[in-house]
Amino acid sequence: MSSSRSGIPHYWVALRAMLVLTVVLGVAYPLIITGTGQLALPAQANGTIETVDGGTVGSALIGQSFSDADGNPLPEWFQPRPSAAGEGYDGGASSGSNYGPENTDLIAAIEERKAQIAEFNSVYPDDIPADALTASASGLDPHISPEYALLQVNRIAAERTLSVEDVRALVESHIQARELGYLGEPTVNVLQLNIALTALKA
């Protein structure tokens, strides 16, 4: 009987510790982190949502397709890089293909994409940059290289009856420099570029 009574204080200590840790780590800590994020980096904390005329059109952090109901790329929009996430840019199935550089399926897919992009943009296959042919590790990359964006300028200008110079200038104004000046490569956010594209007038 005495051993049973002596164990009761230990249960109360454990219960109190659990309650304190639940309040601190399960309530206070998330509120502090959420509040700090909203104050310091509100756009990033809320997913960097992009809107047009008050309606949400996507997130600048997650890529998306610009295609018709059959999956065909729409010629009036800048196109993103390929995606291996689900059926393409599926946020619930983020992944790459996991193919090695000598995988025959990957090589075949690259050759097929190269032929399609060359025909779609009326360019030479050898002028197509690597990011236009390969999916990112996440399958959700919202960026393309400046080279791939500039490769699409003539097609966009023709489809929208715009001057090539104006579309090229738009792309160049949306080139994002390397992080901290030396990390990564210059990029172009496809969604933000397409939003800006809608404001160009012939």
Second form
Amino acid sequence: MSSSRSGIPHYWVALRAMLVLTVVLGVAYPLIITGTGQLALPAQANGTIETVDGGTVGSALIGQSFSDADGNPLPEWFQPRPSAAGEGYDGGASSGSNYGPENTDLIAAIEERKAQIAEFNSVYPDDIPADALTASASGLDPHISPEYALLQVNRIAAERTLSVEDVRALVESHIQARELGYLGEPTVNVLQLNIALTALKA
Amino acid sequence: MDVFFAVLQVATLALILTLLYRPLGDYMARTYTSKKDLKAERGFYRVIGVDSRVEQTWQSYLRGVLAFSVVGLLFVYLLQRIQAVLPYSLGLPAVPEGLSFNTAASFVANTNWQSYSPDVTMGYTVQIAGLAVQNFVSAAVGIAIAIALVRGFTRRESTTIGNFWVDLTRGILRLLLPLSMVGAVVLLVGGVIQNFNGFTEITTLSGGLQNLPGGPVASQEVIKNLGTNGGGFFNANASHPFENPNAWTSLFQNVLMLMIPFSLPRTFGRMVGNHKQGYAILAVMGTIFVASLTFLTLFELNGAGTAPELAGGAMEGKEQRFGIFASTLFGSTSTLTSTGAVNSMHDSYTSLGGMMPMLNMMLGEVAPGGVGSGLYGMLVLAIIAVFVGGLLVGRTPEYLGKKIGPKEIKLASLYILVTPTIVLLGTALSFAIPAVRADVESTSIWNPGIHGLSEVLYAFTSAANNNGSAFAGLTANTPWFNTALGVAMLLGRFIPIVLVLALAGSLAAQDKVPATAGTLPTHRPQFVGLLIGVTIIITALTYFPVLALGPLAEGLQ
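Starting from the form predicted on its own shown above, please give the structure in the form predicted together with its partner chain.
All chains and molecules follow, beginning with the one already shown.
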């Protein structure tokens, strides 16, 4: 049986079809999209890079750690969410924790984070929002909730000898509303907030 | 207020899909019924040696599907095996044999189960020339099968059901490729990356080091959703900010996943010459979709369980920019279609919340289901429903003027038995074979106890239904899972395809019978209710016992 005019077997048709389709869909198509992106939308196509004084400090879309070499949070920076990507915010190893809701390791981790964040910021444990206590899906979440950003204001102001009002105003100016007013959740971009923080003078 | 935003989000999605229903559904009907070939298509047929005017019997059509899929399987396998010498492979070695088989099976079967972490396994060439090509062609195969089945209903005493190579080509060139070109640009605007930069090491603001990934992501992200494939460019899939940067790109990806499956009922209605038949199917799909989404959202919002309650919300494994609502919408869409992409980690959902994606897949992915596979799955269930209806009133069942005789019922019954058999057998064997069990428990399962059983059940449910999402804590890159899930994906894809094409052939060969007073009307709310009931009862009876051992036990303890 054959579908072809000259009695070519199906496998031969399939092989030729696969080769042509690979050239069209696997080479030409991605190259056209790459060309379009690089010419028309180079900033987005290359990862929405943030620079300070001309030097790249990261991507606005990819969260990063603000910790010392031992992994301890640096008190002078706004802190991101916990991360399960590699050792934390590893751009080459995106991942969630995948802990289930009854996993004892997760329960212990949340308890430990709660105590650490409460002490670090001198706040009540019950005032800590959920995003601060949980690892994101990607491990690269660039955002925290406005509540978690505001919770860190007093600590930042004290560490940097800035006025609480100034730091709070800075955070409030960095709160991004829901997309189109109703999609997703309000966010604060930690890297952009910290970049703005470096420009803040006492 | 939050609930208002959530409703508005779903309303926006519904509005966009409603606006697309007629033009896209009609366009697809024209695409697959037109007698004319485009110039590019004529050239393509010449190169591959196909006469587009010659139609095929169902057996020949099936041989085309299988030959094309076997070639695709070998092709993706080989590309992975020679990765070390391919350009733009980021210095990555050849993919091991077992994993290469699993991945090739996975992408050819429109599943996109990923036993591997793409960030550290697949270079750019394998991704674009191997995996993304299958994202296009396996989707086009799915739609072709659905169209062939619809032709079975429309034809009288016909020995043929169309030409596979023509259906495949048109699905790609007239539907998937143009939509992908537009969709990729929309994603680029939203911030999805598209480059060949590899990894860039940067110094972070506080003086640390970070590797920023690059990659041709937008071109792959769009077809991954549009073709209900689901395989992420990155390990974190659509939760990775470079795949899905914000809440509107996330909504857009929902549109991409749903637009073809939800518009195919229109195509069906147009081809059988009665739009009301299409609306009835659409109503069944839409009702189940809204109900399932509501349950998942309520479970996650409620945040039951020790860890979510301690944290003050079910935010483990969810991104701040998406929150609960954009996460549950994406999770529902992805598992009610056969996509399996995730923008939140299903393994970390609340116990009952985590049951919903599983249940969505167990329904057979028919609400609205994968591209093509959703429609043909639903039409098989419709055949079962008219049969049940016929039994109730004591008449010979008919559907769209075709008698549903013993042969049709046998094929439909086998169809609904295939996936549950694979799911339950695979899960049972994972624990019944002592050596396998030891490996599963020590290496693969991430969350101990009841949740571990759910991880294995989820894996086989996902593989056999060609979804591809996971309770991703499971380490599936082991000999047992690579083999068993690879086989499950192939059987779960191609046995139903054999049965559907046989059904198409059997229906096409019949003459049409005129509707009589005893004919059950299949375009009225009564039939919609019956079909919803049949869908849910079949699933519930099959899977309730095993769900009671897994997520139900965890959620109710």
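This one's a predicted model, so the numbers in the text were calculated from it and none came from an experiment. Here, rigid core means the biggest group of C-alpha atoms that superpose within 1.5 Å across both forms. Residue numbers count along the first chain shown, from 1.
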Threshold 2 Å Cα movement between these two forms for Val27, core superposed: yes
